[in-house]
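So this first bit is one chain, no partners, the form predicted on its own, shown in structure tokens.
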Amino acid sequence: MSAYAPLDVPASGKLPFTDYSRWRLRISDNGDHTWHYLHTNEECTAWPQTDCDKYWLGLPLDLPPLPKPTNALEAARNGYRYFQHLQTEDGHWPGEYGGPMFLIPGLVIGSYVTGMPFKLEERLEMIRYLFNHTNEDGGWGIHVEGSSTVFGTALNYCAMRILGVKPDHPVAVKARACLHKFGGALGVPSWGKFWLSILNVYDWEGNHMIPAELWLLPDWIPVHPHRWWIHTRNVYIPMGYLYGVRFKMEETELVLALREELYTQNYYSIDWPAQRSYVHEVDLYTPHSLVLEGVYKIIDTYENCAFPPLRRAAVRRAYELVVLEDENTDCQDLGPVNKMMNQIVRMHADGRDSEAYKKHYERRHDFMWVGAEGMMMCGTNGSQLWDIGFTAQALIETGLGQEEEFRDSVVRILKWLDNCQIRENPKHFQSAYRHQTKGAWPFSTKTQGYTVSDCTGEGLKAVLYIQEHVKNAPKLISEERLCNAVDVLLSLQNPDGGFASYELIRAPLFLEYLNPAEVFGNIMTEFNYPECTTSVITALSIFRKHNPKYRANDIQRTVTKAVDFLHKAQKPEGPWFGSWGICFTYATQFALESLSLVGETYENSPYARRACDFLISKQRADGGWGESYKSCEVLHWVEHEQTQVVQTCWAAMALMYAQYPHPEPIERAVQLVMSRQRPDGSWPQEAIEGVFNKNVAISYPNFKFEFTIWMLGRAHRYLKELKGRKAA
């Protein structure tokens, strides 16, 4: 393949393969995005680079300082006018979401695989991502500040090869040499042993069954996979069909070279069923349960003597799904793991000159994202909603978004939510085991297009908030509108009161038995999660204040039940879990915002004091917090080794909705806040702010101006209001 021939690439990644000065980021109608390498200088002028493009490349805005703040409100008006420059013209905010180091394996992988080709520019630029996030030893983890695993670093080694690394480049080396020192490829965990499979690297016989057979069940049926978690179910259904049809890759002079490369022994002397459950330690969050290796045993044995009808019908359906969701997404598709296995069976099924086969071509670019450590691939197609409902929330809380300066920031901000609410069902609805969408709002964009339980409750906030706060905002969403986003609220309540993230707990929660992927952690079933259900209960006593008559029975019954299980969510010590954020301080600040909205404040309630006194527990010297996303790992605090700027952000966020009457902790965190302000307004990237399945971080940086800007405004108000009652 000559789209992959070998490079001659720098020894380090420290300065850039290409001219980032020609790189530019396009935006679609719907907020998607792609970056694009020009190479003329006409090309150049005619299509100039902005301030967004220049910051998330690491190039200097050359922005003038601006006046020294004296106050905690003009830090954060300074902070929105540097965050300003990185808006938009349709209003959002764009931004990396990466962090995972399995994403660029399986984009790289399933490209190579499927004959798709990458640019010269981008296959350069992920090369130096991948160089840039070696660690000490040569090798990669799970996310780019984990410790190496096997996981990270066959997959990523392949990556790296395919790409056009020569065996014999020094990072090649290192890190060959790191991945044999963990006995090499062969103790991956699941997931890497099916995309080493498909790569044709790894035998078919060292994978136990992944059975699309379960497909044919009915839907009745408690372990029916339509009730496992959605990115779990989403990502089964194509592996089922891979497995089932035994897809892999041809034998080039590549996977020739893999075969000798990744192992300490030669590989066709591999016993390759016995790798089946074997995992390396440094892999293993989540081991094997008894009962998964049973029903392994079971299946395997089913395999041995699979009915070949049954096992056509079965692969057969796993491809109606596979085109229903991407019919549904646009080839999209939930996120970046399960669309480049869907490219696969697309290309495998209808052919390189299918129209699915072009679309997800097209559809790869949503995900690749160039940094100033290099091109990578995002966790989804973006963070855009979310980033943005939360700005818009800082805007109003502040009082910022009053001011006439920010009106037109602050309108198209609007603007962007309304386009982005999602009005109608699925195309494929029922059939593809959805949930209802019409109202919603989704983590990225209305073309992804799935319902989140807290994206659309954040997306409902910031809609009543500049609608109702800002003078002569326009009106753009309905009543109507609004009702429908509350109905789809309403519409997610488990019975113990609780929210799960996309869609009700459709399966007992026994079926976490039965996690195979050993990484991960709660991955079969959707759970509640106190982050999700805080931000239906502000959402929906937002909504109410504003609009008292509409369900309002309904309304009142689920939040008082949405209370009820936060009360029991909390854990004894203080704090509530975070499950997607890290960790403690972050779910915490939502709970306390919730409660507040309740009437639950310090002074009245025994689970706002808790937290409260938990958090000033973990205050440090210099004002500010630092938890570790080790806590999200082990389930207990765990100390950064430096104070975050926006954890501390988050904690005083979280005193001050309980009305915390003690100023002192919030004023040394504002201090603490303000002083790692940089002149332009900025602050710099800290540790990483994201988390999900426990044992994987993901990046948030708009985190950084988001929460800074929203607590040190909220901080300016309350610290008046508190010395003024105390005077009194």
The other form holds:
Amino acid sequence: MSAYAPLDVPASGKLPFTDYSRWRLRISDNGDHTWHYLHTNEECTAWPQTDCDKYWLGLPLDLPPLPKPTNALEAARNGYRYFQHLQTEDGHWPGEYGGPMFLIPGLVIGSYVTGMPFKLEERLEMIRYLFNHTNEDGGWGIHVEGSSTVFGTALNYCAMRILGVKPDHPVAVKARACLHKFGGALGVPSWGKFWLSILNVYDWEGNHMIPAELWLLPDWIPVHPHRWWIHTRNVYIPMGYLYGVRFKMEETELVLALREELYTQNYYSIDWPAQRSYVHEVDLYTPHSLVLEGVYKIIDTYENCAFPPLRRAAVRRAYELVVLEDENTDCQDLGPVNKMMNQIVRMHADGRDSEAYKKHYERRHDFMWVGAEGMMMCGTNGSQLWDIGFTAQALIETGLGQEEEFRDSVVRILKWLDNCQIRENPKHFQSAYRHQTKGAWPFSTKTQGYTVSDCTGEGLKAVLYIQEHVKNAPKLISEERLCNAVDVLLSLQNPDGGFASYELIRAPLFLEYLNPAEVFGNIMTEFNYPECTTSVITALSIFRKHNPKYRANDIQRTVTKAVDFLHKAQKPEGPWFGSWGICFTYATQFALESLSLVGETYENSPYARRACDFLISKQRADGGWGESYKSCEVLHWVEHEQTQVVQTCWAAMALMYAQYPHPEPIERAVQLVMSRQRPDGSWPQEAIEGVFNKNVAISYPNFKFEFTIWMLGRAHRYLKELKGRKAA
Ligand code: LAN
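Mind sharing the form predicted in complex with ligand LAN? What's above is the form predicted on its own.
After this comes the whole thing, all chains and molecules, with the earlier chain placed first.
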């Protein structure tokens, strides 16, 4: 295991551990991202660093100051002049997609146990990232802004040690002290117990049964796992396999050392079965329900006398499903968690000489991102489509996209959108329990290739906007393909009118009582989300203006039901709860966008009015808005300590969607956002913007460009019109 030999690293991660002028971002034909470290000066000259590379590495771009903006539109234009530097040749905007602090451990443990090495520079910068994200107490939380938990601390401690940090390094010493304060790794949540068991530093006996057997049930059963939320089922498939075969790392010196370092008692004296339901209180977001405890009693008892042929069949079935997923996504897989687990399954079943092993080796890099603070593992292989969709709409709605200066940039956006649309259903379609993909846009790239409702909506809007509103724009996406996208959207409505994320809701919502992952909320089934519902409503509304004939009745029925869902989903105080961005500000912006497209405004709709009044009540003295990620956790509004530019834009956009009749709050928001713009047109990074499963924050650093440009440009016109109306 020399690939993981101990390293000498500085005490602090402040300064890079590698030469940052040598990193380059490579973009595949589909827009997948991989970072490369160049070793010779010749290589560096042949492949110069781009502004985009420099920006994400935190290196200065040295762009000259732009003419000082005298109004909101000029500020938006300056913003886009800067943002254009970060657009790649192929037309999209790469971006760092960090935040969750439980992904590097999966990458590192999964690589270690499958014998896949990292390059030295990757190891060094991952270590630095971990150093830079320790909390005051020496530990790590579940995400970069969260306080320390056993999950974050135990797993990242192991990752750091595998990567080469010695146990007496000051960061390791402090992290260990923090972990021991929590009583060691014993109380790690179930996903942590799983990873530590894979690493052979937690006994499998300390885990509740993970039943791959469920996949042998007939599909019609209402709680069959193919009906679970797509991420959850795709994680529990390889988990079931690896639990079923009790996969564990051989006892290396490091494994033996970790058994001593992670616990406050002798590893060999631990009562493992007693730990199965024990999770430290700092980690508990969704405690086990009584029903789940009951189910565990039954299946743990079964496990004691498991019937070997049944177990073999279950493990075989799990393996088949892993292969289908790998083949559908070229081993990139749905997300970083199941990707690393599938990798272990494939190594175990197919061996180290297999094609699958080689593919998995490469595909790890799609998730590994070098940022200013070191190398991280991203939440997906990027947010390519999501970012380009908003950028396109911002450009067209502000009118900037029609300006000659930006023409080339806009056409490149369209080309990228053209390439990204998924043209076919998956290779393994029904057999892998997938929803149709033909016509959809994914969240990141076509390689990953999963339909997402709102990504399809935003992708469709972006294409329609550019093809319709930019003079002489090439019509790259045919009417047939636009209709395919509409078909996908129409296929995704749930009976109560709402839209979920990737699929229809397939199982009863009470399944949430069986949520075994104590650190996440709402993971067992799909749920309807106001954000997703909005993207679909708005995309369909814009599409039918473009093509009033295609499935007109279906569209009408779908939009009416969806708006009805939105009305019902509004909180009594006025906002909507956001599940993917922070939080009430985010979702309320989307909801009011929907309502605006069906003609509901402050003047004529009690829903829009209540929402505006709520937002106005949250505007701060400086003219901005600021909401903490904690809102998503505790389900009510929590102020952020600082005003946030991105949320200020969301709130101001919401007011404009609702045609809020008083200009002052919007003017003050514009002032705040302009006051934070730098002379080169950019905005500095502020607090984290996104969230998932209620408890994990995730970053969308390009939002600070997309929504600022969009809001400023719109506000410029809106305020003018409003004043004109008032004068008349
Ligand atoms: C995402 C990111 C994008 C997000 C939106 C498109 C914004 C949303 O409107 C629909 C859901 C979706 C696609 C989404 C779902 C969950 C994801 C994939 C993530 C938040 C990014 C990371 C997260 C994934 C589950 C992380 C891995 C963790 C597990 C619990 C498996």
